[in-house]
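Single chain ahead, written as structure tokens, the form predicted on its own.
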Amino acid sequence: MNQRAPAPAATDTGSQAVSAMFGRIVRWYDPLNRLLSLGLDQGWRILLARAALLHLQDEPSPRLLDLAAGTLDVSLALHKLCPQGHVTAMDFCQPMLEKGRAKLHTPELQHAIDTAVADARRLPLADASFHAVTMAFGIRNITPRSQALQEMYRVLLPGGRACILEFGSGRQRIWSGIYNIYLNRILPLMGRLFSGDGAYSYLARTICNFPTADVLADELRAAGFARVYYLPLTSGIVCLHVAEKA
């Protein structure tokens, strides 16, 4: 499998930071990413795949970007749906796609998915040389947003789609208060029951924290992309963003 030389990496520490906990979780990443969805990331990640590529019917062999690709089972899910297209899955931790890698078990998909550690901001990859990109549960680990969403644009086709699919804000009451307290307290009691790591503390956090989902409409519209829209799923808990490059 061919694999792209890196980006530079991100030399602000806070980036570093994130990257190292996402390494030290990866063991336990796709299980708990299961167990405390109740097994509902694996259905969410199909709607973004489906949402990404709906405007490529017709396209022979599109080109598609999976952004914070992790261990690749958007990227799975993108090729499982378009298998005439070829996925480049970037993500800035390394043993994350690592991971991912020891999915590809088949020639088919070797050829199929290329991976890279790269940064979202500082994308080594040429002006509008996309028909799509994806990002699922990234954007808000990345600071700042705006410059993703800028490099999404900047390496899309004209008439492109980006979507991206991100926990609701922590902010908004959903199920009466019941998911904000799952967020809060059971979240990061069983993310340290099982990695032994806080990281779902962080987690918990940047969901905590994340603008409401007008509010990343309007950073993508700031962007420069024209037709922008997103759909809550499961009462909000997660929301599929959509935007178009004109």
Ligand SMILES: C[S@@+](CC[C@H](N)C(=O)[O-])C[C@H]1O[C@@H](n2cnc3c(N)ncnc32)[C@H](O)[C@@H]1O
Contents of the next structure:
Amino acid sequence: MNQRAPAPAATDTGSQAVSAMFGRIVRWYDPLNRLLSLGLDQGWRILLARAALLHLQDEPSPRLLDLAAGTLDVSLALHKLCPQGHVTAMDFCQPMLEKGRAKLHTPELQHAIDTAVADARRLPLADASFHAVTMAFGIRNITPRSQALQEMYRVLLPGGRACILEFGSGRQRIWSGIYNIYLNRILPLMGRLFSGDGAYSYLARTICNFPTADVLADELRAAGFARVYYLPLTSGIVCLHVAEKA
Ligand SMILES: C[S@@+](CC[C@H](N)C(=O)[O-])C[C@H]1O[C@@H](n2cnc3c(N)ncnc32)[C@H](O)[C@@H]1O
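Having gone through the form predicted on its own, I am curious about the other one (the form predicted in complex with this ligand); can you provide its structure?
Below, the chain from earlier opens the complete complex, with every other chain and molecule after it.
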């Protein structure tokens, strides 16, 4: 891994709380993702991985960075679509990464995907060292977002792209409000029932507080990205953002 001096992960109280919360729900994280997204979440991640790899078809061994990598579903999708690449997966919650590492069943997978505990706002990585950066369902949890976006920009090679998958702003009415009722009432209830934790109320709250896709696009431009666009998925429940470094 092309690294600079390691930075401590989750140092402030806000991020320690976020990391601890993901640590508490790690056992339920994958099955609840499938259940609560009605099986759509893995398809969204594959679209993210495809978008990240689109400009790398002629690259013999692309270096890929998956941030807020959690239990490595995006890292695995990147490897499946681009087995000749190398994935560095980073997250500040060690239990999430450990759960993910248990999915690396073969020596080939263990060689192709490296994991490291790191805060996306202070990456222990050299400038201009990756061809593509992904982040799925992570940016919503990060404050201030601008630091993580600037870090993505810094570690990308010129011509590289950052691809971010995130829920749309939950304030927008979707499917005549049916999705909003699901998000605010049913999802926290099901999360509490299955995981016994209030983390799924946090999920609904962060989705509702998340800005519109246009605001995130402006923030990506402010971080330095030259070409920025986004694609709403599943009626805008989720949005795929693509940002290219000139
Ligand atoms: C909702 S999970 C998404 C995990 C994975 N990307 C996926 O698609 O399932 C959010 C992840 O972001 C991580 N995270 C939140 N803030 C972070 C930060 N500042 N630096 C690194 N990881 C962070 C959490 O630990 C958690 O694993």
